[in-house]
Amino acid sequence: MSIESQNVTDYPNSNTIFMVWNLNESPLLKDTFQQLCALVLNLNNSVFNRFPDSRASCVMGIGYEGWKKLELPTPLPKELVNFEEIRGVKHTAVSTPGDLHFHLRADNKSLIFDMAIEISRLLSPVAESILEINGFKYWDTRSILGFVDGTENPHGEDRDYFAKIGEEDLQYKGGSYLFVQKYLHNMDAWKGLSTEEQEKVIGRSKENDIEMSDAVKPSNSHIALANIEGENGEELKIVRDNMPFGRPSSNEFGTYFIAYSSTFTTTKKMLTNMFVGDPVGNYDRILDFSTAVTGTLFFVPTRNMLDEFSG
């Protein structure tokens, strides 16, 4: 049988909603997680037949408490561990709870809406809603600092490679790590610097998203620390699908960080580099406008696998 992956490669789109949910200590809880990954499989299924231009879909990824509570197979996949902090001089990676994360997208919001409804109302008995972000697609894929993101993002066949699990890992081949951190952004400090400045905290130009030559960019812009290197010289990278949100009469402006990938030492390589500093104390300069509020390691099982614990 071939292995079906998740949508972990889909391309961002106009609506997200992501969702992340503490499991109880509940006698229906087995049962009710063979509900919900059949309704996975069925949500998916059903948009792509009723909408197949929608561009919609559910992923749904399990904590490493989450997999446990389940009684899921063992085994673990290799790199599911509940993350621990990043701690560096100034800033904070911090690591946050959560046994189930949904990431539902589509271009028509209704869709998701619905997708998400259904979701919690199987799950509410059993579980507690811990976090629930409505992000949008904000002009040309831009954050709401003004820049556009995702443009390191792999594309082709590239996305698979850097996506999904391979032959390290047969048992989980197909399967992917997702990390995710919701960061809020101090918007007045932010436009507080001109665009000079702005662009040289994040190593891009601003209106045409050009990346600085290495002799121009600044060693702790974004680009230069979040864009890393394998021991031999290889560029490694994660698929990104980030989001912003906000709400304006609170003054709250974020970003969802959420990124795929076929290990989480990648991730985890980025995000030392960002908050520790490479070297150490030369941390990303964006962290002084962005502070990240969560952060959570998940594993996306296939969909064949889904189907299995769907029993």
Given for the second form:
Amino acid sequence: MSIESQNVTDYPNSNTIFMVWNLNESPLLKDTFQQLCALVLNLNNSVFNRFPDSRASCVMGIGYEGWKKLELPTPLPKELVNFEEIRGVKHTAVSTPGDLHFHLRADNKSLIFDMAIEISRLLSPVAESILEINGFKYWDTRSILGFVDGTENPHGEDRDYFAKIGEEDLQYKGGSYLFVQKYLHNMDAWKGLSTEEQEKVIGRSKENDIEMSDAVKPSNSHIALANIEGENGEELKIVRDNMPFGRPSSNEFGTYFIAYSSTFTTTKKMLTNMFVGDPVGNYDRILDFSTAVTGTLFFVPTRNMLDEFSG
Ligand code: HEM
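Alt. form predicted together with protoporphyrin IX containing FE (HEM), vs. the form predicted alone above:
Zooming out: every chain and molecule, the one shown earlier first.
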């Protein structure tokens, strides 16, 4: 039978719900998880059948502690560990708990709202919800900082190559490493910068989304530090689907950073560049306006694995 991944390479959609749950000790846990795996497959099949144009999907990831609590197969996916915080001179990529992660995407919010209801109804007796964020497409895919986000994401076959585990971990081939961070922005400080200064923080022009030439791009700009190469000079990428969120009346503005990758090493290297800096101390200026308040690594099993887990 062919390996079918979950919808990790889908393109960003207009509405997203992110949910993180922690599992409690419960005699019902394993049975509920079986039902949950069946539910995730069912939700995807059903929405694809009923609303094929909505590009709606539900992707479930499992954290290291969650994998152990559920007594899922060993050995574990090679890089599935508890994310260790990355501490720089000024900013820290914190590590926070999370047993299950849900990434629900649709053009019409009603679709994912109902999916979230079904998942919550099933999980509530055995788990606690620790995060729920409603992300939305802001203008032409701009982050809340006003810059277009997602431009340098891989396309075509590269999307699969960079997002899905290959031959290097045969047991988990087709799976993916999912890393998420909830960022809160200091918009008052950000708006205090001129457009030119903001462009130097990101490394691209604001209105037209054009990359600065290497001659003028500051070495501590976001894209200078996030753009990394492998040992042989090849570009290393991840598949990002960041979403803005906010509550204007409470002055809360944020970005939910989310990335799928075939190897967590790539994401970790980007994080180290951003938080520790390259060279050390030359950290990403975006962090002076953005605080990571969560940080969790998950493994996204294939649909075949979900089918097995569902019993
Ligand atoms: C506050 C959170 C973040 C915001 C608002 C943000 C925003 C942006 C923006 C506006 C761009 C330029 C357009 C594009 O190519 O997408 C960008 C590029 C990029 N970001 Fe972020 N980002 C954030 C966090 C991160 C993190 C945590 C990582 C990695 C762990 C990351 C990795 C990248 C990469 C790889 C690129 C493309 C670089 C290139 O090849 O030019 N970003 N981001």
